[in-house]
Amino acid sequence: MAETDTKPRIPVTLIEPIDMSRLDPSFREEIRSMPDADELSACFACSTCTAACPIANQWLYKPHQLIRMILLGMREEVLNSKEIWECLTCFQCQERCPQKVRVTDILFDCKNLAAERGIVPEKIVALAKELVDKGQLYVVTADWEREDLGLEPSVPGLSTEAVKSILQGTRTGRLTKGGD
């Protein structure tokens, strides 16, 4: 084997060092105390969840990294990450996890914690407002498609009043009014 004159390369740091003073060890316990996070500590960062996730390649923090960040106590980074809101809830990560970590459910828990702190993306608030105001996310319109299909312009028997009434008293209702 021929020797080369090249010097060994200095490793490039791909991530920022973690500021240990900013870690919140209670975050891990808070998540673990939730009903679906019993197996959180079983994660050994095999990345199976990330490999299964159809949108992980779009995320700065991959699913296995978010779980690791929770275990480390990186509360602010996790609750302020856009990834917890962009989860497709396809449950691929959760169903394929060899350690039975309920990744999707844990991301739901993170969303709830973020919402309690008022950390909710504007697009989510807009969707919630649409749901509370109209009782549905997609309003069926009397457009040409229904007419072309031989359907009545409006959906017979569709009533959203009960849904709207229920939502007014929920966290979603309060969120749309700027509270909670």
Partner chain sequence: MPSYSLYMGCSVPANYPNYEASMLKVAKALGMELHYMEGVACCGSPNLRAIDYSGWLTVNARTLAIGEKNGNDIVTPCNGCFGSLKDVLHHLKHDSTDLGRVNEELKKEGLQLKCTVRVRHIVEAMYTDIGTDEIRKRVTKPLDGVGVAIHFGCHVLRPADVTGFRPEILRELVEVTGARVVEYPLWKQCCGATVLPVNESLAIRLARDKIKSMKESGAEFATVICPACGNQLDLQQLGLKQSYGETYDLPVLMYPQLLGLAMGIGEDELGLSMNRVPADGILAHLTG
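Please read these numbers as outputs of a predicted model, since none were measured by experiment. Basically, rigid core = biggest C-alpha set you can superpose within 1.5 Å across the two forms. Residue numbers count along the first chain shown, from 1. Compared with the form predicted together with the partner chain:
- The chain behaves as two rigid parts between these two forms; the smaller one is rotated by 17° relative to the larger (C-alpha superposition).
Please could you give me the other form, the form predicted together with the partner chain, since above is the form predicted on its own?
Here you get just the chain by itself.
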């Protein structure tokens, strides 16, 4: 009976309403032109990818939502999300998608666009710096361990110069410059 006195309840929504004025339709096209993203628009939001993802339960944006957000043009939210970097690249979502949307590959594309703006987790930049400076992610330090096993102390055939010089001229080179 007291119900008539109370104000109408605000409907409970799970997500914030989307601000239409901030959508960027060119984002979808940009992603679609990137590697392995041509099936992007085939997504019918079934969320099978999310069901397959081992870590979606701890994400604010689930894989199917990220795909939807790209289609809607939510560039800022996607490129600034922690989810694209936490993705394990395990391809389980992609394997299950009934529409052949290459979800993992598309998240790689998103990371590339984020990286172009310099949005990269610190430790990934540190790894990139290893690659640019040393031409490899891991350097042999315990050569005695190798010798004990009858292996050459340094890796036969290893030559890092070409990799270093290739990467210096790319985005990796640019990303690691600001880091010192």
